[in-house]
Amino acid sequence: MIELNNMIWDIIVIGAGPAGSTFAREISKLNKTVLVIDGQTAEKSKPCGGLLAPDAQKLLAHSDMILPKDVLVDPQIFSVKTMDLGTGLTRYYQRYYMNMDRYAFDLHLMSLIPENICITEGRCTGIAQDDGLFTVQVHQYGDIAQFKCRNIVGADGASSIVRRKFFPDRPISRYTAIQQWFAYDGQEKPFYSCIFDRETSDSCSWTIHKDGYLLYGGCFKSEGCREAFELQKERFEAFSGIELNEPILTEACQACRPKHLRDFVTGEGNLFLIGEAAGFISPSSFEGISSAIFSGKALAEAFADSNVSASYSRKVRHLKYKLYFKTWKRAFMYTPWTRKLIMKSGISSIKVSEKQENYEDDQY
């Protein structure tokens, strides 16, 4: 049995979400000693609407990957109900998302990591660099463990300790994402919604149904985020006629919003960032799974080259520009008068029945 803290690893990966798991799976093809630090638990899983976007589906298809049925949840919905609480406008748009259990999805990706990659549970609390080596401090089972390595891969999301410590001059704008779970009473037909409300947020919120629950979440400026969230829920209830009642669960995390090309940080030397830690997340929809998978695979492939940092930067160059151009899309979506113009025009919208029936009756 390998004594994990008694060796010098080639690579330590901090974070085992889609970015970290993809990197670990792909790097297993090279002759590297790799340790993955997994800090996620069922109680501390990432708050997420849990919708798998077409770009992410395409990347999974390229890897010939399948999803087991326990990753997917009911119902599968093929349109998004877009609501502007300020103008009172509602439009439906066709979308091809897959409704899934995000924690189950992360566990599935981890299960695909080959046995030659070591995984340990714990939460990274510090990183020190000395004489070409990194010492990673991990809070583990009530104790503090230390692991040494030559390369660090930060796959630790929006609040990345790797980015904050080693790239403090490259801060990125962040929101606080808050999500609550409610019991679903079956009186309203399930739907997925995208909610805009300029009175409470300059970002977006969402609702989604999952296996008997209704989720309501959104991204808010960190200062006063909880007050804004509660006010927006009240406005949503008045607008939609849906009563949310007492939440079963409240969860929160940080979410990045890139605004400039310099917000994307891939790393340098023996330090690398992938996924949301690198800033790879859509500034318009906050979808990040596709970018996480792509960047994780790109970095693993870059390790086969002599100059890993330069190779990785080249491989993700088009991803940087793709996400940067979405800041222009965001400008149209989140500016009230342009959003109103687009929604009133009905461009790209679809017509659906507004009749709300009991979901169970609707199945037969």
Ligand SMILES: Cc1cc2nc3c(=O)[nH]c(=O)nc-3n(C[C@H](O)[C@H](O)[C@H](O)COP(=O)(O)OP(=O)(O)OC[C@H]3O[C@@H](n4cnc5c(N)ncnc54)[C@H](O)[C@@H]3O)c2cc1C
Second form
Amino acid sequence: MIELNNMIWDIIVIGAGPAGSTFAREISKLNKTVLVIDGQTAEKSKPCGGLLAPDAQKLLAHSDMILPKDVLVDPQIFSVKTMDLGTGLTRYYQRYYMNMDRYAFDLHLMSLIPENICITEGRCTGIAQDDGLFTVQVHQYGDIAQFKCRNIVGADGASSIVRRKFFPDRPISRYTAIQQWFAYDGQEKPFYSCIFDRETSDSCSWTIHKDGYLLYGGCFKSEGCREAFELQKERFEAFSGIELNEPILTEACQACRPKHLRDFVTGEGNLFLIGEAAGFISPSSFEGISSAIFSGKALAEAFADSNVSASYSRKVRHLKYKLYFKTWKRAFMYTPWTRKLIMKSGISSIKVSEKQENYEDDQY
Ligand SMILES: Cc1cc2nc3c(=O)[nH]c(=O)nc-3n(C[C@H](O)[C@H](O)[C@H](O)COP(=O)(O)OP(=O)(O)OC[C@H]3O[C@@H](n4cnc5c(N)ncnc54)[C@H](O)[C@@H]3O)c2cc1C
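Having looked at the form predicted on its own, could you now put up the form predicted together with the named molecule?
Next comes the full complex, this chain leading.
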């Protein structure tokens, strides 16, 4: 049995979300000693819509990966109902997401990390750098442990301690994401929705059905976020006729919103950032799983090269530009008059025969 804190690791990875798990799986092919530290538990799991977008599905295909059915939830839906609460417009668009249990997805990715990579539970609370070595302080099992390493990979998401500690001059704009779970009463047909409401948020919100629950979530400016969320739910209820009642669960976390190219930070020296910690998330849809997987794999591959930093930066250059160009898409989507124009024109929308009444009676 290895004493985890008696050795100097080649690499310590902080966080085992999609970015950290992908990095760990891929780096296992190189001859490195790697420790992954992760603080996620069933009780404190990552709030997420849990939709696997086509880009993420394509990356799984490239890695020849499969998803067991217990990662998926009921139902799978093929369109998104886009509602603009300000103009009263509604349109349907075809979508190709997979509806998942996000925690089960993270556990599945972790289960694919080979045994030559060590994983330990705990919350990293501090990192010090001295003489080319890092000392990582971790709260685990009611105690404090310390681990030493030569390279740090920050895969610790939107509130990354690695980014805050080592790149304080590269802050990124963040929203507070709030998501609530409601018992689904089976009255209306399950649907995904994308909700625009400029009165309460300059981002979109969503509803998603999952295994007997209806989720309502959105991203809000941190100041006054809870009031904005509550007001938006009321406006949504009035618009859609759907009553949300008492939530069973309320979750919240930070979500990054890159605005400029400088918001993407891949690291320097022996410090690296992947996934949302690096700023890799779509500023228009907040889809981030594909970028997390892509950047995790890119960094692992870069470790095979002599200049890891430069190689990693090269490998994610097009991802940075792709996400940066989404800030333009965002400007288009979130400006009320351009959105109205697009929705009114019906471009790319599909016709859906809505039959919400007596949905329960019609199911079989
Ligand atoms: C409400 C919401 C809904 C979203 N919906 C979708 C969606 O439907 N589809 C989609 O593609 N994207 C979605 N996103 C974005 C997506 O969830 C993230 O971009 C993606 O999870 C980023 O992956 P990651 O591995 O970089 O970070 P994360 O998934 O955040 O993983 C970070 C990991 O690091 C751990 N960690 C953090 N800090 C520490 C620490 N100090 N010590 C130890 N461990 C630590 C965490 O426990 C976690 O396991 C959503 C985001 C939010 C906020």
